[in-house]
Amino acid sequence: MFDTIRIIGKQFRLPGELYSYDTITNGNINTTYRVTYRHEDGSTKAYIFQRVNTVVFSDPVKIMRNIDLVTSYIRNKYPNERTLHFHHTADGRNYVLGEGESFWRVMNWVDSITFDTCDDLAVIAATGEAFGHFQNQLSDFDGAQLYETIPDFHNTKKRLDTLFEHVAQDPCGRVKEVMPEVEYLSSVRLKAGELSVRYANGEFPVRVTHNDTKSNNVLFDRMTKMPIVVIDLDTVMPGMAMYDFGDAVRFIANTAAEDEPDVNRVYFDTAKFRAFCKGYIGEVGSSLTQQELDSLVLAAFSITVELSARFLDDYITGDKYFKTHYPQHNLVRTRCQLALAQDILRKKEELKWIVQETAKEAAVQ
């Protein structure tokens, strides 16, 4: 791997002599290491190198035009703000092609910490306002120009038909243990999948969206425990500002696991709900419609539906996307996220409510 590495740095044309690498294990997808190069004077510097999953992103050229347009285009709009920087070739590429067709980047690292949970609500404050920031800095950025690089990513409804698809044809005998799952989701599906709709229809913005707003998806400073920076850009798309929102607030607001298999332990929390929202509608309240204000809860309770239907999707189907441990695992995940969007269902008229003061709040600061 040393001679590996020492070759794709040649190729991005990085100063010095490669020193050292260890491999991150973050990330579910990528194959990421950390890079240091010892310069003559002796300094060092790091960088982050990533193999990219070609069997998940089966067009990563697509990824890296659509990373390329949006790093370049906040770069020089903010100058004086950090941007993730991508590292190119002699002939203008921020990609290579290593042995065996493998995808490689090259990017700086930024030392940071991340949270992959977090209780500190100003924490959870800054996560918002991190998102909501990288929302402002392309709100003007034109969304035409990028390829929607997974299709259908996160319509709601078209997810929900393949799901009662799969079912009627019961491919592996597996839809007689998840009757009552089917069920609820049936009784939800059009609720569930109205803003999809309201969106093909026209009645949203087309807005440059992130896609993956998870908490570990933002870099904080050690010490201030301030935002950096948003990474992660590989699933940067058209879409709707409602759905980055509705899946920030998904994760970070769920007191329980993902795959909690003790469904009485999962609910919303309010509390982290709101410190969320003080950050995202304080940074980009006002950019947004008001159509799109009113809709943020029902797109948490929408995308949380989703990711159920996609779980149960892949455990009536054979296990074939998601990674699992044991044999029901992508079955407790569906249970876990059915039982959350439950309880966003039950405190949708207090979300609602917090909402919308919060966005009062910050129209007049």
Ligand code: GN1
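None of the values given here were measured: they were computed from a predicted structure. Positions refer to the first chain, counted from 1. Superpose the two forms; the largest set of C-alphas matching within 1.5 Å is the rigid core. First, how it differs from the form predicted together with the named molecule.
A movement of the C-alpha atom of His85 reaching 2 angstroms or beyond is seen between the two forms when the two forms are aligned on their rigid core. For Glu349, the Cα coordinates differ by under 2 angstroms between the two forms after the core has been superposed. Ile48: CA moves 2 Å or more between the two forms after rigid-core fitting.
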Second form
Amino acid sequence: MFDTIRIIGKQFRLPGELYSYDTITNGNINTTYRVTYRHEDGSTKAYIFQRVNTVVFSDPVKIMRNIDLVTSYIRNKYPNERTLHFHHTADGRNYVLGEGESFWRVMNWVDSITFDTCDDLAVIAATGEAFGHFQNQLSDFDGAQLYETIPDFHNTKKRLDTLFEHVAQDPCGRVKEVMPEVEYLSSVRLKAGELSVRYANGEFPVRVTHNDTKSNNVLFDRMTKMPIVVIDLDTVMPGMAMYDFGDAVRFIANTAAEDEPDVNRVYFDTAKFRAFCKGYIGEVGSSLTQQELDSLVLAAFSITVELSARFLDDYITGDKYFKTHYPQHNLVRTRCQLALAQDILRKKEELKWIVQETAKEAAVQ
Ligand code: GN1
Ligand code: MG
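Structure of the form predicted together with the named molecule (previous: the form predicted on its own):
Now the complete complex, all chains and molecules, led by this one.
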């Protein structure tokens, strides 16, 4: 790996000598390294090297163009804010091809911390602010310029349709192990697909959205615990604002990890939800339509069901999409997300009330 990284770094003309690297393990798709170079005077500089998964992202050159468009737009509009900085080759490309058609990009490493799980309500509110701010930053960016990285990425109805097609085909003979999960998903199919159908019918504004709003996609300052920048721009595409909200709370308000094997530990934490709402609605509340606001809780449920359907689909079709760390990893993820979805449904009236109260408070401030 050392040699591979050195060859890639050379093409980006990084100064100094390659010194060390380690793997960053929290992505499920791309492969990410933190790489350090040492300069002649003994100082060091760190970078993020990323090998893009070209099975999932079939046209990564276009993704890099999207990222370029989005980051330069934000840089021009907010010159004093931190944006991601990607390196370029001598001929001006922000990527290089390595051995075996591998696709690499390099960005500056930002000294920061990220939160996979978090109990600090102030940090959760700040995460809401960061994603809300990201949405505001792109509120007048023309989404038509963007290549659609993965079509129907958050089309929950289609995700469920695909799952049930694969259940019928049962390509790996695993469906018999997952009948309770399939039955539950079948019982909530219509409800979970509702917002994506209404979006396709033009009932909600088309916004430019992040589409992967896990809390670990916000970099925080180690000392102040304030957000520095939103990362992972691979799936920035036109979409529904409330799905960004929903995906974020799915992740941050879970009392356990996304792949917690003991479903008795999996709950939707209403205090964390309230904290995220405060940050997010405080930022974007005034620009959301009433229909969007009214759909935030259903979006949280829908995307949690969507994730369980995606994990289950991957499980029954042979674990080809998400990285797995043990044989039943996708099934464990499925069950965890289903437990979470059920809890969201149980608490939905309370959650809707929290949204309304937060929106009222944001409006009077
Ligand atoms: C994938 O690789 P990562 O962690 O950024 C996935 C998201 C899922 C997430 C679940 C392109 O994101 O949609 O929500 O795993 N990204 C893609 O952890 O499918
Ligand atoms: Mg991602």
